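Given as structure tokens, the chain that follows is alone and in the form predicted on its own.
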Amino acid sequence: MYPVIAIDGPAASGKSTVAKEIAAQLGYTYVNTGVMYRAVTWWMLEKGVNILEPAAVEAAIKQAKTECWVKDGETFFRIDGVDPLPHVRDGRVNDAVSKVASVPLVRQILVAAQQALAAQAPLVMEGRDIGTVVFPKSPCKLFIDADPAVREARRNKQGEADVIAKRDKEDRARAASPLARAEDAFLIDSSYLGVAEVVGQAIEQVKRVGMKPVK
């Protein structure tokens, strides 16, 4: 298995950006799980499942085909043979992603396939319970957090209407694996810091537990 560093926080406090040029300077496998998430939500709104009910979502994944891959440097989904990238951001699945990803066998499935890619490449993964659940024992944890007013500006600007204290809720509170700060994360608050610091805070993190660029 390649090393993998483990990033979590709440939605908007930067760590997609910071787990990106991370995986840039170290040379490893950027990987989003929120994304995963984000594909299967939108998947599920297509074939008119019903969200609201945890036995529909199961119901459906058990009959679902996921796919998750790295190559060339890039992580690949695909879900029943189609990519949903495009979709992931739709004001519909923004509403709608909490209430699947909450449930159970979704995140079996899911963490499956992200333990998986740890096979394939050093990785960089990021989301709200890698440090706890999927790579426990991943010598770097890093928990990235910010203020829930910074992290709500920043979401309008991205033009995107997710109600920060509500996800934060919904996230924290879930019983499969609720977002959390693993004992041994590192945390980095990011309300006031540039990418740039923010990245600096966290590549000294992983000098400091011996983990090496790629050759």
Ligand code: DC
Second form
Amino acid sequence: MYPVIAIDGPAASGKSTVAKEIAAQLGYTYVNTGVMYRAVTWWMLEKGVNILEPAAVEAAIKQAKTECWVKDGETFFRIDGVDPLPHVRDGRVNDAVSKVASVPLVRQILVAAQQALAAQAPLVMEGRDIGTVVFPKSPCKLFIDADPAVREARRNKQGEADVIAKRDKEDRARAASPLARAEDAFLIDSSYLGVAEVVGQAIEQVKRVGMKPVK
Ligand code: DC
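Take the protein just shown as the form predicted on its own and give its structure as the form predicted together with ligand DC.
Every chain and every other molecule in the complex is listed next, the one we just looked at coming first.
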């Protein structure tokens, strides 16, 4: 198994920016697990699955062929052979993804796929449950947070119609692996820091725990 840096935090906390930058600096592969939940959600909406009905979501995920792999420092996803990436930021996916992500069987299948990636390359993996559930033994866990008002403003600036307060509430409240900071995760509050400062703090923590670049 290769080393994994586990990064968690709420929507628009800045975790994707930091995760990508750390991965580039260390030569690790960046994995965005939110894209996997979004991909499954998009596919279910396409198939007309009633996503408000957990039993229907479970039946649908059993039928879907989900594939995920890393190659040359990039992560690839397919669902029933289709690349979902062009659709994962659709407004209807933003609205539905927390519902789909709360279904235990969906999480079980995607968590197994995420864990399998660590056999392929050193990873910087971001999500909501990476430090708590997917890689609880990672020696390097970061939890990136920011004030709700700051996060909402960032998302609006990106031009996305995404009601993150509602999504965060659902992500934190769900029974199956809710968004939470692992006890041993290093907390960075990005509310009033620039990207370089957040990345700097993250890289310092990576060095403190002795994780090494591959290049
Ligand atoms: O990171 P993101 O905002 O693109 O994630 C979209 C949704 O997917 C998020 O609202 C909750 C869910 N998610 C999750 O439940 N577990 C993860 N590891 C990553 C995302």
